[in-house]
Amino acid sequence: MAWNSLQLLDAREARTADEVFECCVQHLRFATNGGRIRSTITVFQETAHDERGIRIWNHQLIRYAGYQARDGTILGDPQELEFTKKVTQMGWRPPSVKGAFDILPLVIEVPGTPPKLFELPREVVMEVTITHPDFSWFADLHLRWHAVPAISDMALVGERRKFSAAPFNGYYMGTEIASRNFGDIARYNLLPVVAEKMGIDTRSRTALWKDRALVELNTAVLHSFAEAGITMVDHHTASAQFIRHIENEKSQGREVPGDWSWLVPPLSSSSCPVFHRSYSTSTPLPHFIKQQRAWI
């Protein structure tokens, strides 16, 4: 998230779940900006550090449901299995024909009232159909992903302040979708599928079938977002940008903290300059912190 171009939406007057939901919809509409993604944060009512405050139960404002069949197979996003079960118990009804990319409802809780389910208006969820510039068969995988990565379950904290609901977004780096969401074994696990389509022998590790499939997944995602005119950055460009940020901050006498495991991309890591250095582990205020899952 680019702090120097960050747009702030002040929602501190929102008191009811319905009002919070409308502000979340406005966040997505503003941030999406027709595909020219704007780094945005919406700040809801402040709460004491020892109080629960407003909670958005979803990890991100837009996520896809995960369904587990009796034989153990999973349709959709395995990371959302638990949350999908929870919202189903609360009354959410999936589409009559379940798919791999069914948009989950938002669950919003304000102090003193039960949590409430909301369906996102379809027009505020921009999605990209994933195709490949060279492989026509890629379209047959019927992949897509949403345009705005808006984290919604973390708290923004300062020395004396806490905002338990403060959804924020930047724009995607290609590897977030291709390498992690699509490629991870615990997510959509598409590397074997892509390798098989490419005609690579997946029985041999030395064939580097995972590496080759991973590159083509990333190629497809970057190509598709560019074709759709939606803001995205590749991992090489993002790495160079972060190094320039460090140099700019250093020239002003400021140190840039960071988590190496988050800053180093999951593809071609050692070819990126962020790989070849360490980072301060200090946590200056204000910063975002994880919160316990809201339904536990």
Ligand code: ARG
Second form
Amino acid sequence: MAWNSLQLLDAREARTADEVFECCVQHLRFATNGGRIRSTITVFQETAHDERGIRIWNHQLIRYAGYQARDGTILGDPQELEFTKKVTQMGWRPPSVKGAFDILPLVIEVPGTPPKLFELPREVVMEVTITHPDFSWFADLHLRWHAVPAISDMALVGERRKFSAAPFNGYYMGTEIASRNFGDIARYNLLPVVAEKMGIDTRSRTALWKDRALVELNTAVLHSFAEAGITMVDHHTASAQFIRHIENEKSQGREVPGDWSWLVPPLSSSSCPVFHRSYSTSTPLPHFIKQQRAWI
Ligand code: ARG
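Now the other one: the form predicted in complex with ligand ARG, given that the block above is the form predicted on its own.
Once more the chain from above appears, this time first in line as the rest of the complex follows.
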């Protein structure tokens, strides 16, 4: 959608893990831009289709560690449990007091050398403390999230070309953080916590406690990003923008493929125009593909 404002950082000259790391730091600095987030891609050295090439092991440049205690309880992001375990085995030392939002180190592997760990400088990781416009207790949940979502484990492939490391970012839509990262049972699982604080009866399904908690979580995330002056889009706006994008492209004779389940927001789906249509499932090149996890 933001293809015509996408910024490209050419890092094809980077050879060592240190150089790759430096470019990732540069990427974050450039993309964050003090909160006026710029959609950015950094392209590292090209590799043959059957070769491994440079790999950034992290799923995203910025992610929070997940720790499982002996009794099974999880602190932090459950999605990062395995990766956190892996980097710990490789020598990463979590903060002396572990928290729910500890930033993971980057793991960078260049061909011919073992992967190397790097701690991100604090100043390139912009974060937002989550508060609610009406509920002052929300701040007591001590929630925060990072400003820039930068996917770093996918490959950019064309017909004959492959870039095994090409981290890219856009900016967040509120639901990604509020509904999914905070709300999913397999993530921070906060709906029961929020509903309880709101004083809703969580035993009655028809009280729609999950739905009401979701709305307030989403309100809080949108409010907090706006207050902090960090680019974010709400799902209604994003949905309308996407429909406009489809129309623009159509007028140029191009079709916009898409995945309904990705395009439709997880909150108030049917009140968004993207819900009420279908999308072509073609996958024109170049595109991003999932790669096998780097540490397996
Ligand atoms: N949903 C992912 C997350 O919560 C980010 C995926 C990319 N999102 C984006 N707006 N470009 O971290």
